[in-house]
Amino acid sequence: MSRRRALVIGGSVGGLFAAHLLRSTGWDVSVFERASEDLAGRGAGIGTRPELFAVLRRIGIALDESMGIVRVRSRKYFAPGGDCLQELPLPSINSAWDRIYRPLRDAMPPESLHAGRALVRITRNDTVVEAVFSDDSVEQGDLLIGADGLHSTVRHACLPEAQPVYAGYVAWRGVLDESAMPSYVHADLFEHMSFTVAGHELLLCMPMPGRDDDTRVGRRRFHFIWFRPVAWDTELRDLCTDAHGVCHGVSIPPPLIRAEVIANLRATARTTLPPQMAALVEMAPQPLLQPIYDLVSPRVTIGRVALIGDAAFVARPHVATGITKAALDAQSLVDSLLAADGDLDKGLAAHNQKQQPFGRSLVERAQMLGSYLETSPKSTQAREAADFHRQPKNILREYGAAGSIHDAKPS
């Protein structure tokens, strides 16, 4: 492969695959990062596949318990009143989002690395593609990879009709220290991911690594997700609204969520949620609000423009694909420029042709396991569907499992 030059939109994951994988194989790569400060300590906890941790070691980067790995021994599922109804032994590997960010960062040139570096526009041809940033800068290069997420600049100007959907629910995120975990609640869940559900809201939680990757007993994190319906066009913006009335549209950063929006999760966790999940919400120090949605692009390749993780397709949290999804576009981006020999087209289509109908069902299965948690009105077939989805034995055996990669095949 001659020397050819990427410029890849987005420093998050997602982004840095895909430029230590083309570097890998001769690429000049360019990264250009909306944000100026560092990305690490966005994230929270994060379950891991095999597949993950083969592309980290492609790169070079291999990951153990003692680089920031946490065990999970089993999965629970808890009544409201606080009993364990059912139990199986599943074990998996938790980490953490900026455990993954950051070795990825760092081993990138930083000369490689432009924070600060919004892109406005795109323009491009069939052999050139022009960036336009924010500073009046100017990049051009053979190929463009948009891994700027889910309201991706990239896909906004390739394929404006491919918009995210609103799922009809909400995620709140929240994390907490091990030493802050009452005993009781340390005892029942620490261990394990751990689920509930109360008519169309589940909540799930699970053991992650402590600040600084520290796994020591004591010293690791545990974080929660809460799926509650919300109104779209009332709830949420009220949700988004701060306390100065000032509405930051779907999303708002959590020092803004008002005290009394905080205070209402808590009381309706301690009325609705198993007590060791309602202590867990009562004690997170600053809960985050993350609405859900579905994104399906229709290519991800367009001219020499290509789009990966998110900036391509958001599947719903309960497949638990997020990274490996990025990791994997990113790999078989570049495995495809490979097989194609130097021909950057015919390896894009190729490309196009593997990952889009597999973005697409991986969507479609995550539509299908968190059906039960919308309230919009459904067929029989659907709203039997969504029934066998919200029973205990198939919450704790299908949601994130391992099979999620694989089950999720074009149709």
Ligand SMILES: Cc1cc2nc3c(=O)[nH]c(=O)nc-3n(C[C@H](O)[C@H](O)[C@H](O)COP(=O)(O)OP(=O)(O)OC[C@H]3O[C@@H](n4cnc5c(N)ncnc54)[C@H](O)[C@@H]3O)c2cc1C
Given for the second form:
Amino acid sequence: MSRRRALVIGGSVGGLFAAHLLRSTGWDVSVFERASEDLAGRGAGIGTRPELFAVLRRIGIALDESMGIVRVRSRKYFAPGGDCLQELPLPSINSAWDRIYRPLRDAMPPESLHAGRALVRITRNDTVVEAVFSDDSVEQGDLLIGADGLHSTVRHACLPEAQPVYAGYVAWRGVLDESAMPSYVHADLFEHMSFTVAGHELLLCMPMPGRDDDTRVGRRRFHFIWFRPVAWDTELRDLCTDAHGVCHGVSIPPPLIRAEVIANLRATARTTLPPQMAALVEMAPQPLLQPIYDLVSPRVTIGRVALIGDAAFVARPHVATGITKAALDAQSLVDSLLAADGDLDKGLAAHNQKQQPFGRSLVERAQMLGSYLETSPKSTQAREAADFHRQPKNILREYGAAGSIHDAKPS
Ligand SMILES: Cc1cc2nc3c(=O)[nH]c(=O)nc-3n(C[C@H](O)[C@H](O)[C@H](O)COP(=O)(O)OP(=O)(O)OC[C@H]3O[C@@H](n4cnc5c(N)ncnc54)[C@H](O)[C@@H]3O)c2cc1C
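Alt. form predicted together with the ligand, vs. the form predicted alone above:
Next comes the full complex, and the chain you just saw is listed first.
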């Protein structure tokens, strides 16, 4: 009997987790990634969780300090004047997005990875899914996995009603070398995850591995994420308009961000942020702009199609679960198929029943954690959540904390 074949759309972390786990259970797997260039330059630092390391170990990838992780000793909350108001001894492990991506990609047989292949549509019946690519090539599989991110073509084809909803704020992100940090900034911030809240804005910052996974003192890097309310129709489009007056929609390649936009960002940092954090914004060579969205899919399986990772759900970054959720989605899918003992439809139904409520509750939890960033909370519950979650002690305890993912599990 020939092996079952899975077509995985999207060769980022979610697609690679699914590909490895399916291959380990005997599937023939092909991964199709739209980008023809290496994805390793994407992303910045990430928080990690034990669940992520467990899935990596199952695939045969072990991470330790020598391989690009950085330990965080505690969490700190800073007042606008620069005083540390609270410190919580909550150690954690930070890594970098490409530190997770690269070993996953390198461990895949090259013949299973097809870069530069963009899915344009799918057709399906009860047993076969057909994928059509932009070069008019066609592939068939018993299962198609949509791991194609927030603006998923697969989700759009199967669940057009599930659309990302703008959260009302953006994240400005920046990375700088440890060696470039002034000593007073380094002493206060490095080895900690630090926060400040100014009005409806939050900045958090933390260490991450250096280039080439270097974790030696002086070779590491540091990054910040600054959440700021931005009106969708007017302000965001202006931020995404380049120096030639070309509007790039609701995102913009970092080098095209206008110099005056960056200058304004830095000027605001100087007047509203603690001086240590303003210095980060001042010194980060190329800040990136990222609109924040919520995405909830009503189902994560549709016939022989499964959605995983950001294609299925996007929770705001406050729960810091994106990569771990992509890994857990892939694991749930493969374990559900295994438990169904060859009955593909039964396995997919079991996966949907388990993982859809999980994704939905993560999104809801992230909305609560970020409610104080919305300038006009939509409900009384959101207003109460905003008051609770903007308290320094609650920010330190709850932000991306281990509880986020466990509390989100359906009862
Ligand atoms: C501000 C911010 C902070 C974050 N912090 C953290 C954190 O601390 N911890 C954490 O775990 N996560 C974090 N994340 C989230 C994390 O980066 C994502 O959740 C994760 O990358 C999702 O992986 P994915 O494979 O599902 O999707 P993606 O990484 O988006 O990959 C989708 C892939 O599909 C490809 N693709 C798209 N369309 C097509 C097509 N038609 N055909 C073929 N290929 C296609 C794309 O090129 C892309 O490579 C953060 C995110 C943000 C915005």
